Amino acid sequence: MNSAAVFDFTCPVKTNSGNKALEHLPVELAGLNAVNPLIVANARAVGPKAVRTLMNAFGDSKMTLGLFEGVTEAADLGVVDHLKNICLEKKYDAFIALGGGKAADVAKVLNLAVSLKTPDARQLSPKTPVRKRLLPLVVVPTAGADGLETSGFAHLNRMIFSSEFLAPGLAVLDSRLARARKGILMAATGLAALGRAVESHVSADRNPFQKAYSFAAVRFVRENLPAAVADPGNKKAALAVLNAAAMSGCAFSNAASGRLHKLGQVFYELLGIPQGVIMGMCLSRVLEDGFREGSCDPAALLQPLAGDDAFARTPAGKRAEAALALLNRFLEELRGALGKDLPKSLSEAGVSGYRKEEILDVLGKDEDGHYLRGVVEGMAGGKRERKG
């Protein structure tokens, strides 16, 4: 195997996955000298059953639990500062983020504020130096997670906090929390994982460790997402999709933010559209454009998508086109299974003209803004905008 002469890869995340994985959490926290954790959750998003399942897992551990289940999509640094004061008063010594998205973001930034003893969390910024390990952080993703839970990134107040110390020390993936009520929740999770894993896997600066995580994430999605979408109560398939999301976050932490991630994130932050929905909408175009530009080689995707035998049988010069064709069929199968629940265009997603303009304005400030704006224009009515 050829690899770069010099590379680095950081992944502080330990993963416990399986049936009743939550029951091991008290022992894991005790090993980190934590006895008084605070659970941070969006109760409306995860549901009361998920909260009960997590709290019941502590049984007779004699640990005292705090619970804040009021995280919303509008949570900001003001919420973090409020929670920081509670944490100092109650002496919480660890944090557990239940669910995906904003709950994990709030927990990460809250951990930063408490660990650094920040007088006013509202003064935190991406420039705040983080030079030491923070208090123990555990993420417990549920259906609807986006994969960023296991990353070293947190998005809050339209700011991006980034540090290897923000990443959780433990991710607990429990089959009881993996199941969803609707197939679109599984699709959004799987497509977000696929988008980030794909970008990581074809990036020019990938290394063997990064490739291992992205490879496994792509294969898990390919083999399990259709079953999870067809039956969102399928614990085995749903848990595999959550594992893919967790691995994609670890790979993403070691790669540059790609075009798919940027597109998914801006639609989520401004309109609340799940990142995976947007990534699925533009995945083929972004990869095809990158292939034509020479900035990425989709040939590397054929093995995790098609399997070892198909990869070996396909001539090297045809692997990129074969991978793109297989990916397109996979996406079409998902759309066929979900129908209107998985929109093909911004108009089908209900994005109005003025909201599209708002998106375009934000993307225009990005270093890759010209390209990203073109993709959004092409997504507007479901027609692909060709270059040149």
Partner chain sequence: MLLPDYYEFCCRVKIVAGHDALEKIPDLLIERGAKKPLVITDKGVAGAGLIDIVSRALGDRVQADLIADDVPPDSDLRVVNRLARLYRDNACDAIIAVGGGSVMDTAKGINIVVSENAEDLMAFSGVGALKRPLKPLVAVPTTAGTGSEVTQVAVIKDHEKHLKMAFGSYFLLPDISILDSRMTLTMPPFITAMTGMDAMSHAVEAYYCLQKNPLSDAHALSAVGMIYRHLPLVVKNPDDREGRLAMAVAACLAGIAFSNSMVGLVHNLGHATGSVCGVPHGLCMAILLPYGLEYNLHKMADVMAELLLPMAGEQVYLATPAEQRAQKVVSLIRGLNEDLHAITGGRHARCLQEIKDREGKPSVPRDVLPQIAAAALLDGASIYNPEDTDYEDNLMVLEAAWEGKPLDRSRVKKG
The other form holds:
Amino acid sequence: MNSAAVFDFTCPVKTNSGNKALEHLPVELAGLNAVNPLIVANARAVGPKAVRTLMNAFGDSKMTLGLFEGVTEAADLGVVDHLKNICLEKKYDAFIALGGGKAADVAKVLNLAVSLKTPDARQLSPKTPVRKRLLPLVVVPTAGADGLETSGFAHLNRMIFSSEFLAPGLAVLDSRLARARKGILMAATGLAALGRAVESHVSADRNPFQKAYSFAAVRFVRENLPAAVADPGNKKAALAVLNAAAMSGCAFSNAASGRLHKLGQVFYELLGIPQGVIMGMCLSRVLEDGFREGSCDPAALLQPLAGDDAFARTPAGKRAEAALALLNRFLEELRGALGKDLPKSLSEAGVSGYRKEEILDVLGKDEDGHYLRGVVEGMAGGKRERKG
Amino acid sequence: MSIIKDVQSGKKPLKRAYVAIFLWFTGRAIQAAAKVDSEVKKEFEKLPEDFTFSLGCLPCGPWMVVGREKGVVKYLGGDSRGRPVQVRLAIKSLDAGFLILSFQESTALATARNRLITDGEIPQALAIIRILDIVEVYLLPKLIASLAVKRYPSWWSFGRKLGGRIGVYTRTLLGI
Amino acid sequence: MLLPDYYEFCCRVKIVAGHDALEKIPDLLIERGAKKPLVITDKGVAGAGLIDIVSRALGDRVQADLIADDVPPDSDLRVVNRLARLYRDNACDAIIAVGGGSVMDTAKGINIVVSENAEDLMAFSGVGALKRPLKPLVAVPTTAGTGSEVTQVAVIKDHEKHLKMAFGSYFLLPDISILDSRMTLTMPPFITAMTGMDAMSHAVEAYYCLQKNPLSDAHALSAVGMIYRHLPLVVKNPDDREGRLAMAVAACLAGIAFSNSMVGLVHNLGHATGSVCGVPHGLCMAILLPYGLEYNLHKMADVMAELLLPMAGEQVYLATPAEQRAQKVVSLIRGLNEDLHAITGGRHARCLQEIKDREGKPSVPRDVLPQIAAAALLDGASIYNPEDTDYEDNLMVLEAAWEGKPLDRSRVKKG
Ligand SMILES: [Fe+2]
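Counterpart to the form predicted alone, namely the form predicted in complex with the partner chain:
Now the complete complex, all chains and molecules, led by this one.
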């Protein structure tokens, strides 16, 4: 705890997690004075079964639900404006985002547009002041979530909207939606959660409240991701990974955007590569560099990563190295289990030299651009040696 | 055509029927236990003369209502019929009700898992939970009952268990 | 870390902590569209000069000169209604509550009345009666203990009708909690000791009671470690600003943990002892905590064992065989009570028979124990205790705690 300065922490998200969690939605919404919710989903990403599971959860509630299944990766403020007009006319009074990624982004910005009754949602920008509470927003992350669902951030039209009021009031994590078809989907979710949780957990300005979330997230990934990857049908492990993702979003909302997040985000926005894949690729490098520069403290990771016994047995002075070694081994094992499915370098991920240049250009505009570009160069693959 | 579809939520007739039957059964069992078991009797005697409580599922039922009429404990059906209810134990969804009443999740665990909302004065609600615990011990074989309650009362005499169980069962089915 | 089959967790409160956290209040109020808060507190807090500090910190960017400093320690419906009228008559738009549990509960009650435009507060009692956000409420705790700055419940009494109404809703959570070391800096050592042990009991009970979940666990673990380390230090050295801030933060972490995972036997018996004998809550908690652990040990030993590392550190943890760790936690808490007893010159009682009132008479005579055991059956905390409790169980624990002898665990009824 850095007590020299005043710190603050907020996590507006309530978590409901587990067996039949979705079935509590009618009661949860009633408690928020909402009776007519709109479900926002990318049906192609989450699959028809997930939509059905969510709709069935409302069975016997006598409610009417709006359903918009057409979120795509290309969704933008134009789509939001169109939806907003229908919402105002039909008086939807709450939003439920099914699945991660763009569905959550669209739902957050849509909630902003509807709550503020913005005449033209295409005019919304990160500068639009958000002073008041918006309508109730629920996120229902599925396998493939990236953790940003529970955060106060939304990415749309290459803009980053950020406010604690954008964060959902409720995250519902249901075992039935946690399972993935493929191990790599689980790995991407888990690594994105790990990346953001680690970044928040080792940062110099972390506080004890934020640490509760990042601690639990790191430990859950460490204890459950291998099992979830080895058997994507393992409900319990998959749900734990989804929990870790949700927690990482809460921790991340309260930390300064770190290097791992920036790298994951730029590849996702420009090339659609899952953030976890990129974060897994550069996690060790970014942490080692931060440790060397003295800007982060990997020793804090040892307890959640290694467990109580191993942590207690490691002398204080050796904890940072031990944590980094453990993290490397963990990632190696994950790569071993997934083989070709989890690319180890940009060339394995199919990023051409031309697309890489594009990424480098965007990163160049960041205040930390010089460093970030260096990391991307190091991830290129082929014969290039990683330098310290 | 609008890009937003409006969909009516469906129905769950089978689950609803199962939950309704078990609520009926539990209600009748409480009525019976109040006659047979001295502890249940004592708990009820401490409650007001016209005390009524309900147990059921949100948002749309089913419910069971049990109350005292001139001091006698009675199962009052699935509807409080305008009677004021002092304690309401509301399960957050029909599916959670199914979990509890099919004994996949004990009452204590369901409360611990935040699936049960208790409305009313706390001492009275606690009395109801104790009554439900005792009734569960009577109704269920030890294996299932020990899942349903925190501590299976192994110190009860064999006589109380057996005699009580027969009494509660016959009265539940005959409705006396 | 265990993932329960189902759990819920919520703490929507914005927490602001630091040596000059109070100075952030004006910005936070303005952000929420409020400019004229009603400040409520009690005579003790005002008399200790804490309101002057708050007023100075608020400055003139918000109009905060309306101060009601007469919330009694045993607040009730009349007080709530009177202050709600004051709020309305002066067109206030937010509430700043400075104090302990009674002030917080009163503030929550006022907030319901003024936000819902209610005539009858009673209509909103129970769980789930509130459906929308209330007016901005800023909580400034002045004891590092109760955790009421982050709980979603309020208990308000109606002394005329002899009723105790409980309100529960996530909308009752304060919007903002301010943890400022200046608010606890002048708290006398023996009060610091017992309120600190209240926080400890929140964290420990939250960690082993039935509604525990990964997030309440993470909060509890961190709180236990901070309290165990800092409490004896601040009791010994009241001017320790860092220690004071750490205790405020730890008590808040513990509050978040227990309001999501609930408390068990320790609070159950503690509430009953408090209401029968009128003894301070924190003192009951300090005394009963080791017994709550012992009573539930046969069911939760593995879980309790996990508290040893944050409390005692690596050396002790490694030196204690795994199967003895839970028992070690119990003895460390007894040891902490002994230390606090010594530092406060005996004012921190170690067993129920040592609690004395102002005249030095014992507050808990042995013959009231049956009454306490019976009263405990009326308290909701028993639901979340891992092991069942009945009248005899309660009495057995109370008798041991009265004498100050460890619980004879062979007498605990096991299913
Ligand atoms: Fe307490």
